[in-house]
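There is one chain below, alone, in structure tokens, taken in the form predicted alone.
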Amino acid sequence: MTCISTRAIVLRKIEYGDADLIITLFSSDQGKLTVIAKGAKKSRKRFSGVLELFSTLNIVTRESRGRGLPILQEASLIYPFVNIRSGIEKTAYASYWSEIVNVWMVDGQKQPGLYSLLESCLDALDQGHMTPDILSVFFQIQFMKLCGFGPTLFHCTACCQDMMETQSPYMAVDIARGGILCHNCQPKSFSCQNLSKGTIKLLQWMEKADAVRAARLRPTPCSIHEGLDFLESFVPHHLGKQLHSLTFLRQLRAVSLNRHVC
């Protein structure tokens, strides 16, 4: 039977029966894999403490005898990312990124650039190199760039006018058309989200930056809030699916905001 040995990130796990787990993994060289870990819920030796969400593993899988899922034979930890799972905020952001990747990826489709992005962002989240909200802006804008449906941010998506030529401090965003609109191209009755020039510049910069340069940036709280609000509308729209993890993340932010207000 064919065996596969690869490096992979745990995106999702579901209990199956009394003893098994179904694990969704994102592999560096195999793409998305869904496997079954036999006896993982009961065995204290084979997978104890290994199959935790967001962890990076070395895995070995083999084909099942029938048409079932591949079987997870071995798994060893590379990066456990324990600091992510120790805090609810970090867990919420990591869950959101993992769900984005899980929804986007097709089983067996290789995307090494996206794998590197997810692993590097999980590492930065675990180590605290960036605040989770800024890191989420970086992850989402880079994700869209890699997948080919990033927003048009440098010019009007309708007339191609350079964004910097407009005198307005704010520009409308047409999420369905995939970018910003100048004042002349925005319909009078058009109800849409607006972004300040400062937020647009932040998104432009994040699109061109790597993680090291992004960690040095100190954007204003307003730009972070606007950027997240825009991206968390844009990404699910173009994925064509509402994300459960995003609902929880927004609820968590609302609770945190209410505590600060009180």
Given for the second form:
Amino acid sequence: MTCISTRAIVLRKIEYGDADLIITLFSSDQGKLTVIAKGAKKSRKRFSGVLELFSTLNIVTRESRGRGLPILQEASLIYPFVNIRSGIEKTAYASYWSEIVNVWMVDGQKQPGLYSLLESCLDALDQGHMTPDILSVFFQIQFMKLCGFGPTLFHCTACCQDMMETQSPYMAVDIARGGILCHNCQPKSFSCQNLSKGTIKLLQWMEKADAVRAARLRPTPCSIHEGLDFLESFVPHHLGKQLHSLTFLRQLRAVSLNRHVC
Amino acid sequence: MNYYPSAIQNLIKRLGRLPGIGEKSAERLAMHILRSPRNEAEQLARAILDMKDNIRLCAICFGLSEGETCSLCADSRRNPGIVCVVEQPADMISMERSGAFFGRYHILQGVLSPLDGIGPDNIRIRELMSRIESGGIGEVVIATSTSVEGEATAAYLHDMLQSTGVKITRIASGVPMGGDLKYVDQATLKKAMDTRHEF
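Having seen the form predicted alone, can you show the form predicted in complex with its partner chain?
Everything in the complex follows now, all chains and molecules, and the chain you saw is the first one.
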């Protein structure tokens, strides 16, 4: 009977029956895993307080006797990331990144770079090294680069003109083609999403930077807002799925805006 | 199952839809009902229908009630100035069993869950706010669970309630009674140590 021992992050947790949980994990060396934790809801020793969303764990799983899901044998906490749950905004961003990874990854396909990215972003969110919105720009741009569908930001998607040569302060975005368009190529007939040159520079820089260098960056609120707006349209479009946590995040922003206005 | 007459097949199918009941258990239950006296089967059927017809949500706390308001909200001996916020009616029952709380309740009917798309408009937060704004409440005890969603909901409620001026408290969390320290996870132990109290 095959046993797997690995380090993994909890992406999703679904109640199964009265006592069991079905857990979706993202592991460093096995990729995405879906396992069943028998008796986890009533467990006071084996799984008590361990199987929480976004926690990094050391897990041991074994194959089930029949054709069922692998069984979670052991789980011990490495990082509980307790500060993430202390605020709804942090929880919403962590949920958004977890949902992106859950939707993108296929069971059993490993992607160690993406694992490191998710763990380092959850850690930075927990520690408060960066504001959640800047961190979300960093996560999304790095995620797309790692998965091979990053946006074209250095030249026009249609005519390949270098973006630094163009004089216009704003560039149009073509999400379906996967990048930005120069002044000559942008459609004149309808209004489309635009990015300022400053935001494009921020995204270019974020794509090349690591988490430590990204933490030193102090972008303007306008660039963060524009960057998030663009990425939160771009990522779901290329994943081919509307994400629940993104809808939640937008609801939360609307509530926050209303409170500011009041 | 196909060998049974259609009335039994139908009952097995219906019982099999209940949570935690598989086909075998449904078959056993159906056979038990078949062998029972007619009045027992009638009582069971009536009890199910009575519950469906008479149970509704209390207009004040959104707990389960047989009338416009539940027995706890109607009880004049309970302190109306303290409201305990819980996720589900079952949490309210657990709290009542503990005998530790003598105020009123507010049942959210869920918890904020970004991954399931359950936002502030999908649970009874607006109703809690209007209940507090109508006055007479001095303290709100947030008793959501200590899971990520429960803690995040508690943090959200704290943010929303701060402007109302009521005292906001959170139930303590730590080592369970009869619990063995070596089996307690580090996050729980840290919280228990942070919120330790003097003897």
